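First, one chain by itself in structure tokens, the form predicted on its own.
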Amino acid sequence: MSVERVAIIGLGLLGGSLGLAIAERLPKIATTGFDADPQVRQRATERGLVDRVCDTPAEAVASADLVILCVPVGAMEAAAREIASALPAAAIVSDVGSSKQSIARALGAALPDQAVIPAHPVAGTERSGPDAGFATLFSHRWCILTPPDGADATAVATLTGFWEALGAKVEIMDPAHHDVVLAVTSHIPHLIAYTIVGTASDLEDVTQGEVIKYSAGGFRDFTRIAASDPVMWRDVFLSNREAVLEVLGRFTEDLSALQRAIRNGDGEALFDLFTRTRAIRRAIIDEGQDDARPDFGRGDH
């Protein structure tokens, strides 16, 4: 199956980047888009995020071969129901959400007769909105597909080829396993970042001005993560609550062990942990998933 027309519902960071990436790498594909916010639609038109910004979601999907929902996880089912009656029978429906079991259930309920292949491009920045998108967001990043049991093999292959053409590396994964993996690599780190930045702002003995003025690299990087879209992340934690709570329980146990090591003066335990985590950092760089330059290359800008 070839993709000639793509509809993007939601024109923020991911939706906008998707439209720009298609224009740059798959220029023969025609794109339509819709966003529930009229101001976002206006800005998307000005930036040319898609070929045609539509006034309704039904208009956007009316002739699409592939529809990608780029809305917050909590809005997925409502967005799917809005387009259900206008979808061409052969259209593939996908998404970019970061919790897959809940989205599979939501889209399956809203679109029982449609080819639905959930997906998660593991890419993003702390910025959001129609001005945040850029064409290379997905280059050399992973896109995880979580097709349901019995999914149409041609639809899976089509979606795989589409993401690879945008520069992504594609992997097929069970949705439950995906949710645990992302709880570890993305959701819990965000939760920790939101918490430590909130704690710092609440400390009575340290003024907010001092927190801002003397931010060392570690805290500064937490603030970058904690600047992420609050609506999106609220929905992520609520939709992936089982996996998040499971991993958070393990993290809490490990944090308690670290607390004991510090209280007991157990330098060996601390050194062993820090040595293991340093090796993981090096492996991430070797995999090409981050920049090896000191201070993440900030001094080069």
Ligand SMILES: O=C(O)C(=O)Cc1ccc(O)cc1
Contents of the next structure:
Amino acid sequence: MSVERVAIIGLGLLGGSLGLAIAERLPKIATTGFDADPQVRQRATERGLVDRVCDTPAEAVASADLVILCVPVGAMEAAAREIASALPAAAIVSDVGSSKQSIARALGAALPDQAVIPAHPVAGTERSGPDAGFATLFSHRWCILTPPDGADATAVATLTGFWEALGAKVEIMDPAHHDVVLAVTSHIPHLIAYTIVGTASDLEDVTQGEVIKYSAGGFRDFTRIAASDPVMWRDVFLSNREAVLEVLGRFTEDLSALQRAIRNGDGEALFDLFTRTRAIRRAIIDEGQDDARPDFGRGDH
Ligand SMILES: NC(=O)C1=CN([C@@H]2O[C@H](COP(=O)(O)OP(=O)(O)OC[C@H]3O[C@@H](n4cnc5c(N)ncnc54)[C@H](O)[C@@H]3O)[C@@H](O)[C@H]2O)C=CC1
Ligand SMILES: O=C(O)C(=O)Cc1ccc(O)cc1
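Output block for the form predicted in complex with this ligand, input the form predicted on its own:
To see the whole picture, the full complex is given below, headed by that same chain.
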């Protein structure tokens, strides 16, 4: 099945980037969009994030053959209910949410008769909103599809082809497995960044402003991640609670072991861990998964 009309619900970083990427790489596709925030609709119109910004969600999806929900995880179900009665029967509904099990449940309940194929492009930045989007966000990035059991194979193939045409690499994954993997690689790292930046800020009384003044590269990298959108990340942690708590338990144990090594002066344990983690970084770079953008990670884009 070929995609001719895509509707994007939510025109922030992900929705805006999707609209721009389609315009650049799949210019024959007509795009419509809706955002619940009128100011976002205004900016989306000014930036040309989609071909037509609509005043209602129903209008945006009325003739779409693919609808992609790009709203915070906690708003997915409401967004799905808002389009339910206007969706063409043959339209595929997908999303870009950062956790997958809770979204699968929510979309399945809101759209029981629709082909729903949840997805997660593992591509983003700490920025949000309609001014943050850019056309190359998904280039050479993974997009993980988590089709439910018995999902329509044609719909999965169509969505796979769509994301590949935008430059992404597609992987099919079980939703529960996705949530554990992303808890390890994305959700807990964000939690750690939020924690260390919060702790450093709480310690400002003791350090008298020196945290900010002397913030070196490592701390700056954490502040970039900790600047990520509060609504989005609140929803990620609430929706992926089980996997996050499971991985956090393991992380806390490993942190305690490090604490013990430092207290005991066990340099060998510290050296062994740091050697192992350095090799992991090298492996990621060799696989070409680090970001090629020169300013990435410096918090100034
Ligand atoms: N920010 C990132 O780096 C990444 C985010 N994601 C996921 O993408 C989704 C969107 O995130 P961002 O684009 O970063 O957020 P964003 O905050 O930039 O954009 C979300 C937009 O959704 C709109 N919205 C909220 N409820 C709505 C509703 N019921 N109907 C219509 N519009 C509604 C908001 O007004 C906002 O403009 C989230 O589910 C997030 O987990 C996935 C990969 C990366
Ligand atoms: O900016 C960063 O470092 C990110 O980690 C971006 C990101 C955030 C959330 C996702 O679900 C996927 C990617």
